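To begin, one chain is listed below as structure tokens, in the form predicted on its own.
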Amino acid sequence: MSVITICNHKGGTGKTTTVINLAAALGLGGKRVLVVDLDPQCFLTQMMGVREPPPQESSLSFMAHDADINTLPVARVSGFDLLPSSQYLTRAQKKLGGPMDSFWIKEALAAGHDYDVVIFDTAAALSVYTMNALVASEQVVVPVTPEYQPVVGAGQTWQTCQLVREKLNPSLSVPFFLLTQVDARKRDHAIYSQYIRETYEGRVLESVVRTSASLAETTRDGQTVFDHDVVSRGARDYANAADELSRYFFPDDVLETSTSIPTPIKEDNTPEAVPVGSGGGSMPHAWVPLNRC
């Protein structure tokens, strides 16, 4: 079983685009996946055609004594299940200060659940809920976009996770970094991504997602992209990325996914990754302030 956050503290970066097509992709692998959408403004919830329920039946129902994984409200959706959010958690929110309530959601799970994979999608801001989702996760996967403030997004999400796993949960990995939205066409797309890849250096997946109409088009009408178009770069991408990650999440089982997708129509000439190398070298680090682990 692995426990998964989907994490980065800018906004904007194809976080919770990332958290459907991921479950969804090991949904295709054969795990049994369960979402948890904790952003209170319900973006995933939405995305997913499902409706705002009440409270009690939110992913708020995480935060009691007596919360149990195995009786929650999820809905079935395109290959995993889904605990909804409520807008009403930003108002929960001014109740949840003490010490202990970072700690609902991993003490939820303690008890015990059927699932493979539990993948939470957290807001930009850091609030109790995205600690709740650290403090209970094993795995942190930062997409993030190869620009200025996304790349800034990250680098203050990596310092959360070490400091949540120096202080609250020693069993947090450090996070692996997904580069989103990639356009090989831009310049600076392709120097921050160099960039990224030397300042983390292992931690970056080897896959891409690049700009896709297909994704885009998804966010419409509440498909994954591999209901919407199996064949599309979208669906490939996601494919690979949730097989590279599974090699580190699930050595002993290799998800069979990009076995299972069928090879992709090239769309157009844009390249198929980013040119890594190109485009001016390495960013200066004094750009964005680090403490890396």
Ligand SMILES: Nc1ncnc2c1ncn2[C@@H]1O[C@H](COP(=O)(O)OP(=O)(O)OP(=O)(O)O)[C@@H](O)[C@H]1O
The other form holds:
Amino acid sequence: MSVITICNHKGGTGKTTTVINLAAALGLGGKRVLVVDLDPQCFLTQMMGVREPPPQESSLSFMAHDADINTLPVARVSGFDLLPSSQYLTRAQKKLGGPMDSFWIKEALAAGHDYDVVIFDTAAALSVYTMNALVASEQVVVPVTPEYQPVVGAGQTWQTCQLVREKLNPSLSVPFFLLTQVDARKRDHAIYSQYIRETYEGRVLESVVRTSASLAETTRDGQTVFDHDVVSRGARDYANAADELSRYFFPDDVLETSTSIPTPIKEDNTPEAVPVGSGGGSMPHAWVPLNRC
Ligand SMILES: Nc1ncnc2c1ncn2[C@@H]1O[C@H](COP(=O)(O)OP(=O)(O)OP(=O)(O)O)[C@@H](O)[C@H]1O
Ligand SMILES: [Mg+2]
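Alternate state requested, the form predicted together with this ligand (shown: the form predicted on its own):
Okay, now the whole complex, with that chain kicking things off.
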């Protein structure tokens, strides 16, 4: 069993897109996957075409003593189960300020369930829900677009994870970074990709997710990229990322999603991405080095 949080304190870095397509890829590889939408804005819930449920049937139901993951009202979507979010999470947060309120999800998972993988989608803001996810997780994946603000957000997320590991959850591994929305035509992307690879050496996935029309389109039609266009570059990129992550998360169990995805056909005239670590060049003038802690 693997419990994974997808997190970056900067918004719009591809967290929700990563959760959906990583879950779908793992589902295609035969894993039983539960996705939990912990973002009060409910984008993942909406993107999968699931109606926002009443609060007691949403991911908020985790935040109680008697939460039983086996009886939670999950929706069966494309290859995985989804516990949807509710906008009520924002209001409920005011009542969740106690010292033990970061442990609800960990407690609920410890009671036992049949999933091979649980994946949490989190909001950019560091909330009690994100803390619950990090306290319950063994793994963190940080989607990071190679631009200034997402890179700063990734550094902050790294620091949060270190704090959680020291104070609340010693089982939390050092995060993996997944470069997302990479555009090989942008010089800045090559520069920031190289910075990320040098700063977090050994924890940055070789696989990158390039900008992809099919990924942008799936946000509108309630499908994963594998439903939408299985030969697209988005499908290929997420299959590769899932395959690579599986080698870390399930070392005894080689996932075969990438071999089941056909070679992509070019869907637009954007050049294929070069290996991002090879971009080189000096840092932008405004660059402020981040402390890796
Ligand atoms: N590789 C990609 N290529 C093109 N568009 C993408 C890609 N990844 C994500 N997007 C688009 O970028 C936008 C932001 O993506 P997403 O919602 O996954 O980010 P997020 O980190 O979850 O955002 P938030 O912090 O608001 O929750 C969405 O419109 C999504 O469709
Ligand atoms: Mg999101």
